[in-house]
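First, one chain by itself in structure tokens, the form predicted alone.
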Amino acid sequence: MKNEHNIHRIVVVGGGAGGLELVTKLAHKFRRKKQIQITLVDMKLTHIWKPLWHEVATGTLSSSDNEINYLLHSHFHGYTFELGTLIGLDRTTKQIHLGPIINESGYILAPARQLPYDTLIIAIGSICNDFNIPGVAEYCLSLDSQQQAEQFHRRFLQRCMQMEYSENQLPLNIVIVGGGATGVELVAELNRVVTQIHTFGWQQINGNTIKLSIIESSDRLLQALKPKISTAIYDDLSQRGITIYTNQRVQSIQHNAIITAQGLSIPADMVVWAAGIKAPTVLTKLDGLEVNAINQLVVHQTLQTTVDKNIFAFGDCAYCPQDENKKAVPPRAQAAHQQASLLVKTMQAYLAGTELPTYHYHDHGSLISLSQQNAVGQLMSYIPGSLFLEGRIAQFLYWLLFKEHQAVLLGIWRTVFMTISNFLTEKVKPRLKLH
């Protein structure tokens, strides 16, 4: 199980919530075992919890206040970090291929290179699925990364500036395509931001000049959750003046309009595409590893890929059927969190040459943030059925999820001190990033 240097190299590709939690736990578990080397590979230098990206996009969260630097984190937690983008794989020589690192001017900062492994774990997440709909690539933004969230923020502020100082006050129509968690949380946060910008002094920015809409192809928002949650969220968003289109499948995106298959033409000056997911295309080019129709790596319940037992995958980039019904694990943060915890035990068994544990998804419920004004969700209880929550209790539980993630990465006491510090400085920090 070891290479010629008597060191077993575990390489994790992808520093999202699941990948970063995994390397942190593995580093702590194998801290005293010098013959085990753990490496994290990511295309960025910093990590932000993905459920917070919609707040970065609207400016209600400063990314610099919540970033974790991989280099610093790896130094203090006992693993190594490699900056790079996965572009290929050689299973015979057990090497991954990393593309060159290029800056905004096209200058090569680091050349393409190879990184050897003994065990490879892929956790590169997912991106939006545009379903090959005309106009999506040309006219839509998405929130697949922190950089894209920041790009939306810049464009949104620029449009607000134009409106504030323009003599021709035409409304700005912002449309979110996709009524899942990302779309719902983003449109709710935007609604809050519009109100704040008006309060801060841009008098032309209000609910009459900025029109917010959300489009969903199914008959209700948050189709994956209970109808009671969908109804509560529909009512909340409607009361805020947000236009909701259901049973409308997008047929094409034009320069200033969205055309649906049902015949609607919806005005759209800014469009965020948040409908459906797929795994990155690079997974289809990994030396014959099996993928499904949306590029996810097909894995057994041990999370091993079907073609190579030395390669594991988890999170949104993996297709993991469950038991006899073959229903796949849903692409949700709690699934990645559960799988990361399982893989710590898996690596112990794998290195010892014993039977590997299998993954069984446990649904603990869902929480949807509707900005600081509200939250809605359901918790799965130990008795049949689920517990419906909304308001401050749901908000508090949503906040606790983030704190749980921080505690895994930073430790309980550091998380406690950071939380206290943020609470004490909250009153002197700007509530909205306007630059």
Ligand SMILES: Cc1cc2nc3c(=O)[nH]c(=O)nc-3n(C[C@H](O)[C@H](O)[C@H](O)COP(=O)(O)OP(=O)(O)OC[C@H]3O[C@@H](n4cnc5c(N)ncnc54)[C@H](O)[C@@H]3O)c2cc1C
Given for the second form:
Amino acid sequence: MKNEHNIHRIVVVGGGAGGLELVTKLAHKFRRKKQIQITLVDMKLTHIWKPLWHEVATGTLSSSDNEINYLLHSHFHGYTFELGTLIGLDRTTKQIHLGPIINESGYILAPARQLPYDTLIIAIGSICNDFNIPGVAEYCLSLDSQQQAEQFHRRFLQRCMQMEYSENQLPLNIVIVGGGATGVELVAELNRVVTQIHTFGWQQINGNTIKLSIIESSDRLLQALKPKISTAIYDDLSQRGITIYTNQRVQSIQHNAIITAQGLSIPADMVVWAAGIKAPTVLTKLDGLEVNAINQLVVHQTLQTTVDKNIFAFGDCAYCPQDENKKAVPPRAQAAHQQASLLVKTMQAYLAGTELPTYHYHDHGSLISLSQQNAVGQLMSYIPGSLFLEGRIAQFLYWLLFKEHQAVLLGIWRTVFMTISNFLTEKVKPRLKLH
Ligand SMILES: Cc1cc2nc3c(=O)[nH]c(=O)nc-3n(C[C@H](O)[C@H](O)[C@H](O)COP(=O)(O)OP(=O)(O)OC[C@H]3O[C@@H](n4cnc5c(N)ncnc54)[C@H](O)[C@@H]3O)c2cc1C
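I would like to compare: after the form predicted alone, may I see the structure of the form predicted in complex with the named molecule?
Below is the entire complex, every chain and molecule, led by the chain shown above.
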């Protein structure tokens, strides 16, 4: 299992919801084993938990206050960080290829590199699936990265500024395509922000001038969850004046309009595409590793890729069929978290040469945040059925999910101090970023 230097190199690519938890736990577990070296590779320098990106997009979460810098984190937790984008793989020589580091002006800061591994774990997440629908790439924004969330925030503020200082009072139509968790959470948060901006002094910004809509192709929002949750969410969003289109499949996006297969033309000045996911294309170019139709690496229940047992994949970028019905594990932070915990045990067994544990998805329920005012969700319980939750309790449990992630990365005490510090900061600083 070791190389000629008597060191086993575990390389994890992707420091997101799953990858960063995994390297943190591995580094703690193998702290005293000098012959095990853990390296994290990410194409960014910092991490923000992805389920918070819609708050970055609306300006209710300041990215600078909530980022974890990988270099600092690796220093304090005992692993190595390598900045780079995975672009290829050589399984024979056991090396990954990292692309050059290029700045915004196109200047090459560092050349392309190779990084050797003994065990490779891939957790590079997912991006939005545009299903090759005409106009999506041209006219839509998405929340595929923190930068895109920040870009949406900048454009949104610019459009608000234009409206505030313009004579021409045409409404601004913001449309979210995709009635899943991302779309619903984003539209609810935007609604709250519009109200707040009005309160802070931009008088032209209100529910009549900024029109929010959400489009879903199936017959209800949050199709993957229980109908009771969809109904509660529908009622909440409708009461806020958000237009909900169901049974509308987007056929094309045009300048200022969305055309549906059912014949509607929906006015749209800003469109956010949040309808389904696919894994990054690079996974289809990894030296013959098997991928499914949406580019996810196909893995066994041990999370080993089907083609190479020294390569593991998990989180959104992996397709891990579950035993009974071959149903895939859903692309959720919850699954990435569970798989990261399992992979710590897996690595111990793998290095000891014993049988690897298998992954079984445990659905602990889903919580959907409807901005700070509300949350709705279901918690799976051990008694038959599930527990429906709404309001403050659901909001609190949603917040706890993030705190659980923070506690894995920072430890319990730091998380407690950070929470207190954030609470105090919010008392002296508005929670909305307007620049
Ligand atoms: C707005 C929004 C709200 C959500 N809300 C919820 C929720 O409430 N509950 C829930 O369970 N799930 C939610 N999700 C889904 C959840 O965020 C994902 O399922 C989860 O983040 C997947 O974790 P991951 O580790 O697989 O990937 P990610 O967290 O996406 O991390 C991938 C990492 O890989 C890096 N990377 C990507 N490509 C490369 C490359 N080529 N080379 C090097 N590094 C690379 C990225 O920089 C990133 O750090 C939400 C998603 C969004 C967008």
